[in-house]
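Just the one chain here, laid out as structure tokens, in the form predicted alone.
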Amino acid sequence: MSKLKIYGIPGSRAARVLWCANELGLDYENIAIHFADQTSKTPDYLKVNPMGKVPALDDDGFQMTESLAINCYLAQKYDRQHQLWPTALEAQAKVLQWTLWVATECERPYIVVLRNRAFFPPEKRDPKAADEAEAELQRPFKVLDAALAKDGYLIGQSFTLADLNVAAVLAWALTHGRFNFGPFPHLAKWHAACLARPAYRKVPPRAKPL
């Protein structure tokens, strides 16, 4: 059996999965494959992803692309204690739920914030569009506050795939400080411990912007 293999620079997406797979402890090879340069447009590469973006995974000849699925694939196949990926149908449904809960209604807006107040040029920011962005930001924030307000966690009363997918995702805020958690405190708290994780601070720093 070959070792898994994650493509991409831990400084993008790809980070995500790195974080997953070191919660489950997994030995793997990271290939730095870079989003925005012709590594990632090779035709090696484009044989593993045709979209020629990171990351993606080969796990001894299946691949697939997608860091919040290939988290998902993983917690499925190898968290054998049952941590990240619960044995219950439907605390399994709040996994899938939650995953494809930020990546619709956070992800988007979250990096117009970002791109506009942090990455991009001063001379190129949109001072505008982040104000937009981060005022569409404040339903789901309320409502993942909300959801953490009781156990802490956004399952139960332990850290699983739902919030290391949720935390990943939102992972840029604590790094560029550039969103103001303050009214959300219980949204805060939980950020900033889901990023103290020892599988988390096992990325290299260049992942902290995800």
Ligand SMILES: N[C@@H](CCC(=O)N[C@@H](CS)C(=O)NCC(=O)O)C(=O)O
Given for the second form:
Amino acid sequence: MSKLKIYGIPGSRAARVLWCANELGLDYENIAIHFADQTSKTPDYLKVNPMGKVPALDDDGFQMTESLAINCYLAQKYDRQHQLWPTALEAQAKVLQWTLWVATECERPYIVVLRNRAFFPPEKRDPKAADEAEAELQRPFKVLDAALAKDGYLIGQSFTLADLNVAAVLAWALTHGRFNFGPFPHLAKWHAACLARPAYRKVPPRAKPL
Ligand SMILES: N[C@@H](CCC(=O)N[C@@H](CS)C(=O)NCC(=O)O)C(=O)O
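The form predicted together with the ligand is what I need now, so please give it after the form predicted alone.
Everything in the complex follows now, all chains and molecules, and the chain you saw is the first one.
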């Protein structure tokens, strides 16, 4: 059996998968494919991810892409303690609900904010686009804040893959995006606690953003 391979530099969406693999205590090789150079567009890598994007996974010959789907696979396969991946069907459905929610309701406007406040060179930033995207995020952030108000986690009273996937998508909100989480105290507290987890802190610091 070959070692699990996670393709993608940590300063990319591969960080989401590295975090999950660390939570699960997996032994893996992180292959430093960069999204912004040609390493993600070589014929060999395109066989792994025909989109030419990172991350991608190779688990002893089983290959897949999509950061949040990879995390669902890893948690279902390797979470023997059922900490990240709950046992009840309804709780598993909720993990998928929150995972798809963050991907469809939050990620696009969130990236627009990051790009226009931090990642693009200053002359290419569009402050209006950033403000509009941040305004769009108020509704999902309000929903997230309310969902966290009772127990501090998205499902039950402990950290699951739902928390990991949602927090991972929003991971650079404070460091790069300069979001104001002030109106969302439960979200702010939960987000800080998620990013303080040793498994997240083990992900190497970002050399370059997204
Ligand atoms: N939905 C994909 C998005 C992957 C993605 O866009 N990755 C970026 C880096 S964070 C990338 O590889 N971009 C290179 C490109 O667009 O060619 C996922 O979550 O895995």
